[in-house]
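Just the one chain here, laid out as structure tokens, in the form predicted alone.
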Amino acid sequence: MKLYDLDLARGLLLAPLSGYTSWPMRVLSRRFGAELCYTEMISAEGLLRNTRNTLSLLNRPEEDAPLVAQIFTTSPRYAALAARIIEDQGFDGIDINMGCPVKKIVGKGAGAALMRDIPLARSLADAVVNAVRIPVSVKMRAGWDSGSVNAVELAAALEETGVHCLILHPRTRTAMYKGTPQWDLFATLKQSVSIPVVASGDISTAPDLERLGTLGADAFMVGRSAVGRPWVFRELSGGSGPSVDERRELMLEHLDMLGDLYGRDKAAKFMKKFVSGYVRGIQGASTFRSHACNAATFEDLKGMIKALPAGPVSVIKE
């Protein structure tokens, strides 16, 4: 299959995640299979004004690559400025975010809010379109509430703008993650459009694939089932699951990263939200979590990981 130019094997891709898919989680995704990465969610604003931190979510080492990245914003004129600083840095393609479904984002009329004024949306991928050369995409939802469920006509009006895909998490920004993604809704959208269409939303086990691809998915993303578990891709190509001694080094790796990329003093902070999925289903999880997140320092967290016994996972139910 190919999205974005490139040419991959599974489409298996790892979803933007704001405060989680920072470089470490992409690099080791991209270890057990991840083809295609995406940045965290970058405000258009924010990179036109060199702020900081956003500029911060574009650095990534080399072997990040190919990466995707996603932005957000209301005004078509800031998404085509900062559609070009991305290409101009080297990425393989450019998301435009309309499934957001956070309080803060959606206050603004971004995110999820876009699809409650199509014709903003239209401009909008109408504006980065024009803009670059780099393909580029739109991650949407099935709509607002259960009484405004407007993905396919919405994807119409992307589509006419030269998209090169789309991304449907197929629940409604009221929904937010709850429930059973409308799959039903998938399989209209896909065969509404002519071009490429990702499934997202609740994807974690082979069968997950083989019931999407039946609808016709041409891309699979993985976004929560992937957060402390980046071997979620191998399982997904039919590969085995994780040693403890597998998951040890993995958390030590992961934490020696962050602290390349935040510094120590705020490493073990963002370690601490992936020491969960690291340790799911291992004897002796939840006393773990509880000690790790009452960790004081960087060394101290690296200390009570080292300290995990060897041995196979021993699957418990907690």
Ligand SMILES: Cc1cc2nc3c(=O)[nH]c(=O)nc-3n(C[C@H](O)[C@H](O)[C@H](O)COP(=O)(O)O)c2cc1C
Second form
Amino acid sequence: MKLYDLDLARGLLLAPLSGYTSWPMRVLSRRFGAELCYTEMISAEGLLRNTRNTLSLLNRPEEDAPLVAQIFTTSPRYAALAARIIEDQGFDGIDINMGCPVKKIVGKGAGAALMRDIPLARSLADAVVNAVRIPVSVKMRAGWDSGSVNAVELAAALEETGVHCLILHPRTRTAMYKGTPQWDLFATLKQSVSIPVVASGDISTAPDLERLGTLGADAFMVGRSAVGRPWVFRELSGGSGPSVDERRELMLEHLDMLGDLYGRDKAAKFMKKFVSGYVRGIQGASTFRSHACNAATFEDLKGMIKALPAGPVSVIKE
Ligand SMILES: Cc1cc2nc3c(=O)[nH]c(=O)nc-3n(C[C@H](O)[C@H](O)[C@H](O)COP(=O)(O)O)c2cc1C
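If the structure you just shared is the form predicted alone, then what does the corresponding form predicted together with the ligand look like?
Full complex below, order starting with the chain above.
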């Protein structure tokens, strides 16, 4: 299928996950079948102010493509200016965040708060669509709370601006990440617009893709199931799970890439967020996890990973 002017064979996307999906996670996910990735959300204002931390979110090696950059803001003017910077840097698309539920973001009127201000949401999309030639998408939730589920209404306004596709995580802002996402909303949304609809929310197995396909989803975005588990994309394509040896090699590679990106001290801390996923289901996982969490340095953590017992595969459950 075509998405952001790209031909995708299976429609498998890696979700934007702030604090996780910097280029090392993206590069590993691609190796296992993620066909398109997104940056973490990027402040449009931060980008325009050239804030170092914000600019670093645009960092990527050549192999990290195709890539969509996601921005958040409440200012149509800043959104348009940030979009031009992103376009100039060779990204394949721009996504506008209208789903982030975090207080710091919604408190400023951005992220999911835009679902309560459709005229502003529409102006933002309009400004970005008119500022760049690359495709523009919007990632949204079901609505603000269970009494105001308005994804269909927002989608209609956005489609009129010329956005190229919509990504829906069908939970409300107040639900945050709890409870079951309302997958049926994909079908309702799909019937209400003529642009592609990407599904997000608790996708982790091949049967999930099948069910979402029947609901009309054009592509599938995987987030938390890919944290420390880049092979989820291989499994979603019918491939095998990983051996312990494969997990060990991937962890070492991931740690080294994080070292390149953040420097060794920060990389060791950062890697601890992924360790749990990498060892889930293997014998001795909980001991390894607690030792790894206490690793004092990059080298300590690396040594612990190297010492993970070699095969035979001792996967006890997945
Ligand atoms: C830690 C964390 C960070 C996230 N960061 C972003 C973000 O930067 N931009 C965004 O649109 N969604 C973000 N999300 C939402 C995910 O992209 C996704 O829509 C949601 O987690 C549901 O999908 P999943 O069940 O596959 O994780 C984040 C979610 C989590 C848990």
